[in-house]
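Below, in structure tokens: the form predicted on its own, a single chain.
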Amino acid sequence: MYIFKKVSDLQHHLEKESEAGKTIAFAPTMGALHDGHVSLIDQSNEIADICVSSIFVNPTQFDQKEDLEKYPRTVDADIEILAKNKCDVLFLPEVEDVYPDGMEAKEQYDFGQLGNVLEGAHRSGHFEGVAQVVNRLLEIVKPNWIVMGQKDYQQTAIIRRLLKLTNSKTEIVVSPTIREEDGLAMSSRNVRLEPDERAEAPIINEVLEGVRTAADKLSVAMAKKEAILKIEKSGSMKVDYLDIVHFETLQSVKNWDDAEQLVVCTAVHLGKVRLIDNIIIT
């Protein structure tokens, strides 16, 4: 595997690689990998020639100068699990790298109401340093198709407007959310939850099931109010939201007919940490 730390290597390998006719899939991290990652990197190596990942905690898109400080970092460990798993090339740059102008953003992208719902309603500025941060990526490493996954959702429908906002040529694609044995959707922040609180997250991907089921007994209202009881039930849980929605807006559904497809979006704080998982129903 490849390492560059400076925009002007990395470019210039993948120009060649472009050059001999090869394509390129594109997995952005934050670091501190697991099976999730792997997931995405998998998805990478079938539908391209190479596979570049990267690894950057993007501090424009953390809206608590906390969370930025304690996210995981662990670097040599990613490294080693990147090459195992057959990524041909890491981009591991600074914030100077990715940002050498400063990190006030140069665009704003009209993402109307995708970005002022779920997570947007609740982080401020998140999704613009997402989409800043994902844009510059995109202008570095130009790949075929950038490769994120469905725990993010609202992020995938966030870039999915980005590429099409800035007539990008990458296309994406969405690999499934990947999942511990006992439910629980797998994510760098899960590390930080206390052994108790660790036991008490799989009820939230357990109670997302049960909606699936309630939509043959009960109205979309009364199933989300339901889901909230369930989740804050032992009282060491609080439910940011938890909303049925419309699979491409991402707006409040009434009805369950109200859609072809709908997802079932949830954050949830517990303890310290801030967890984040959805399902889809169709």
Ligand code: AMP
Given for the second form:
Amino acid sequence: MYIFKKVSDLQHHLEKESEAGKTIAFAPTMGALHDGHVSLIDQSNEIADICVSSIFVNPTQFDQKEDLEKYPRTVDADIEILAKNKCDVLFLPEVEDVYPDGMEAKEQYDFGQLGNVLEGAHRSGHFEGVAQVVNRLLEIVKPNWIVMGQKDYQQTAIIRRLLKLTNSKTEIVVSPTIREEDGLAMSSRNVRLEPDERAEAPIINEVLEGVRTAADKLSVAMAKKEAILKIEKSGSMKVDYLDIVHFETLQSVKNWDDAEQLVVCTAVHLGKVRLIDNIIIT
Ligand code: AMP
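Instead of the form predicted on its own shown above, give the structure for the form predicted in complex with this ligand, please.
Time for the whole complex; same chain goes first.
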């Protein structure tokens, strides 16, 4: 695996590959890699000749200083995981390489209602930061595909819109959420859970799956209410939001048949960690 820290070195390498007719799939990450990230590398290797990944903890997408400071950083182990899983190229930049002109966003994108709901309503400036870094990384890597996880469902919708707004030639590929055996969605933040919190965390996925079956018996409003009660029952979890939304617009629905697919999305505080998860209901 090639590792590049400087933009010009990476671009020089990738330009040669493109000129040789090779296609590129790109899976950006913030490191602290787990099997969810590995699934993106596998997916990239399936669709393209060259798999490029990046590890960059992007300061502009964190709304909480502590979350940025405490974000797990395990670069040596990450490099091993990527090499073992046949990632071809790793981009490992510093903040100055990604933002040579400073971290102030140069472009503002209008994501409309997509950006104002769910995570957008609860993490001020988060998607502006995500769009800024993804746009910059795409400008550098120029991939045929960007591969992202369903785990961050709203993020995939925002990036799909970003690609449209910027007339990008890159296509987005969304890969399914990889879970622990007990159903907890894999996340770099899971390592920050205390053992008792970790033991409780699978309730989130159980409750989301419960919403799927509640569709036969309960109204959408009742299903949401019941789900929140179940998550908060033990007293250690606090639901930031739990909503059932249209799969494209991400707007709340009133009825189960308001869209061909619905997404049940939630964010939950557990100890010092905020976990997000979602499932798609067809
Ligand atoms: P992160 O390093 O958390 O910024 O995530 C980098 C990419 O990995 C994003 O596209 C995430 O959606 C994806 N990802 C994170 N966790 C999972 C998971 N459990 N399953 C699948 N993809 C994931």
